[in-house]
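Heads up, the chain below is alone and in the form predicted on its own; it's given as structure tokens.
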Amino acid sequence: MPQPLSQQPARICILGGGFGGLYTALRLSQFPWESNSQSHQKPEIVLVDQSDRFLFSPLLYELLTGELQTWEIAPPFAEILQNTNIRFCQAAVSGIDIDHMHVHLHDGVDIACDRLVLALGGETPLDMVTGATSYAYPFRTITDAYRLEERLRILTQSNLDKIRIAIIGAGYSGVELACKLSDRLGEKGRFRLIEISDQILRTSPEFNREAAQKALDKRGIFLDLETKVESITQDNISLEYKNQIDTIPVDLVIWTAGNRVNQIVRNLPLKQNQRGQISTQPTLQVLDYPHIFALGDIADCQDAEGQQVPATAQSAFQQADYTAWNIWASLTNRPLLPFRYQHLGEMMALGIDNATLTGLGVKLDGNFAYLARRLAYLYRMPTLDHQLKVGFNWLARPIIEALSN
């Protein structure tokens, strides 16, 4: 492991600006760093992401219904980091040399570092079904939302009597999308939600699952359970149910099923599980590589209690605090802390002004859950400055709209 060059502070390179990466960087920038020795100097923190914006992904659905605006859920990294010592580098990662601690970027830049954080997140596996790469719309990034918005605009302005939409995957993303888009399109939308297992929201609490089922039934969204997608074309989707294949005309296919580890990560010579997730210690250090940390979707982590940590935004939030602490501790000769995951509950939007929430002994649905969800996410936004701007806008918007009417 190379040591910092003489008279130079350590460099921490964080790959991925999602919840895991960005929040690790922000937390690191807040720690006290003693200046009485070279090894304790304030390190250089470099955050790398191929997008110019952070995305608060749990609120991406509200972009399609006009409930929220891009600047609220996807502020530019330059804005978030302007009052910090974090250096942002917009670039895609082309390779990682884990033995020499070098990161290679597509623009030809190489970054040497003393601590490396892998937080590159997952990707939607569209190549599992014939035609999906060409004709299905993923829904994971701000670019995906813009592409989908444009397709919806074209369909809405067409002469179609009904807009037929198939959504693949009845997990959180699929159910939330179905309800939001149904509220947006109203009578003009005809939806079917396709799920390979025998129920929606398999990992969700029963209260959330029942609330979601009611929301889907109320909107007349058709459910295809135990159904596999065979192929997708420009105008049709072929479904297999009990060994029978049915081909159905569609105007739009949205793919929300599955989550795959980034190819760059899968190619690393690190211990991985069957899904390509990197095996870590409870301290979030990669096995056999104590100077490399992994968190979020790409980490296969068991916490201090031995419980498997789910690949969720909630987990990444919590892991970021521990990752930052442990990097700071490793550079300042302090003890590292094993991660302790706390399940705080689950929240889900079920259309405009409607949600469901369970956790910490509370079960809510309807308008109160919608408000609680908004407030919880406002509290989780990356900086106090952004929280204040967004919070003020949420308070002022109803007043402005009432006055304009």
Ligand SMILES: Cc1cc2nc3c(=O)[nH]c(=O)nc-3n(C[C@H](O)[C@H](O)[C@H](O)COP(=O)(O)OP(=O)(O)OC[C@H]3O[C@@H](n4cnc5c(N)ncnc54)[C@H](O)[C@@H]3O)c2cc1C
Contents of the next structure:
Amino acid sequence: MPQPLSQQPARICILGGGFGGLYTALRLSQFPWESNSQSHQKPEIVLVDQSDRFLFSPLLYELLTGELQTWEIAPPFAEILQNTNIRFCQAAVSGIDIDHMHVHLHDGVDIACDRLVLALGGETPLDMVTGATSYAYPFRTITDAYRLEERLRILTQSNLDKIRIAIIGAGYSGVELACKLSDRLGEKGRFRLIEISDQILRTSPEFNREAAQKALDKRGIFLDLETKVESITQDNISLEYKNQIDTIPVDLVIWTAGNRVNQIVRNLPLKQNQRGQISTQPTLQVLDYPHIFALGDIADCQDAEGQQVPATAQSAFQQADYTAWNIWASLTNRPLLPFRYQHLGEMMALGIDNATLTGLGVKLDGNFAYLARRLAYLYRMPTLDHQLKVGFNWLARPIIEALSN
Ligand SMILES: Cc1cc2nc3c(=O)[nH]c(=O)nc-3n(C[C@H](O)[C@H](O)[C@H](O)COP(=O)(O)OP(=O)(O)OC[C@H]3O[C@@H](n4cnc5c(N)ncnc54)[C@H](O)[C@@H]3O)c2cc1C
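Would you mind giving the form predicted together with this ligand, to go alongside the form predicted on its own above?
First the chain shown before, then all remaining chains and molecules of the complex.
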């Protein structure tokens, strides 16, 4: 058991500033800490992330179509945290000593803490197929989006008649990306969506799957189901379908399949499931380590009702409230609450000006779904200040564009 950092306010160290980590930090900073009691003193909150920006990943596609700008979907932490008491530390975590509650950062700094939050998210596994690490483009971070943008710019400016793009994985990211890029490239784009299972969007409600299928058909996106990627080279992709391998020429391969826990987390001597996710109690405390909390994509959590919590932004966002509450409760001698996951439904962008959504008894597609999706995401953005800036821009932009035409 770690020794408390005596005579000092407790230090809470949050690793990862994504949907789990950033929202935990923001909630924690709003709690009523009692300033006159030594044990309930306002704690020091330290948020660590390797990036200088939070990324609202559900809107990452809109960067490639020019519908949204970087500042809207990836505001700098310095801006989000400016009116809070949260200390931001931009550094990559290189190791975690869970017995002594010490975090090691790449720049050599060590941070000791009284409560530790693990929210480092997932990564895209590119090393499962020969050539993928060298030639496939992942789509997860802002850097991935910039790299892809640069490649698309080069291809668009080349004298290619058609740009041949293979997208691996027909889950949410693959389908959404295929529709958005198809709308961006128009007649110049030729798309193949490659999926190992026998259907697209395996976990989606029927309504969304059908809307997505229609959107793919309308754009002439070719679907390869039950197809495995065998290898990727600079200008070819080899696909295995019913034990037969077919090699086809491509100009760009985008990899969206899979979600893996990073090596630092997998190296921790904590109970993990087969996918390397850390097992937690329903209170989001790590098994046998009540001062360590894990949430988001790296956590294997069954909630108070025993339902398995999916690895989505929606879950991480909800878990952040409970993590913050439970840390506050554990530092102020109050009872902890078990997490209760509420599935609010799912939304998907299906091209420019088109989306589908199912949830809370509503099924919607087309323009209205597109608008509802945008508004729901605006509401989920961090801090009122950022919501207002982005919301104002969404209202003002069409007017400015109309006036300048
Ligand atoms: C393109 C895309 C679209 C998506 N769309 C949806 C959607 O529509 N709806 C939905 O519910 N979910 C969606 N998701 C999934 C969702 O983004 C994740 O489930 C969610 O972000 C998980 O939150 P998290 O806090 O666990 O991790 P993340 O939000 O990924 O945050 C992890 C943070 O940790 C940081 N980090 C990682 N390693 C280190 C390190 N070693 N040192 C320091 N910092 C580190 C990262 O920089 C990152 O900021 C989408 C994902 C992607 C990639």
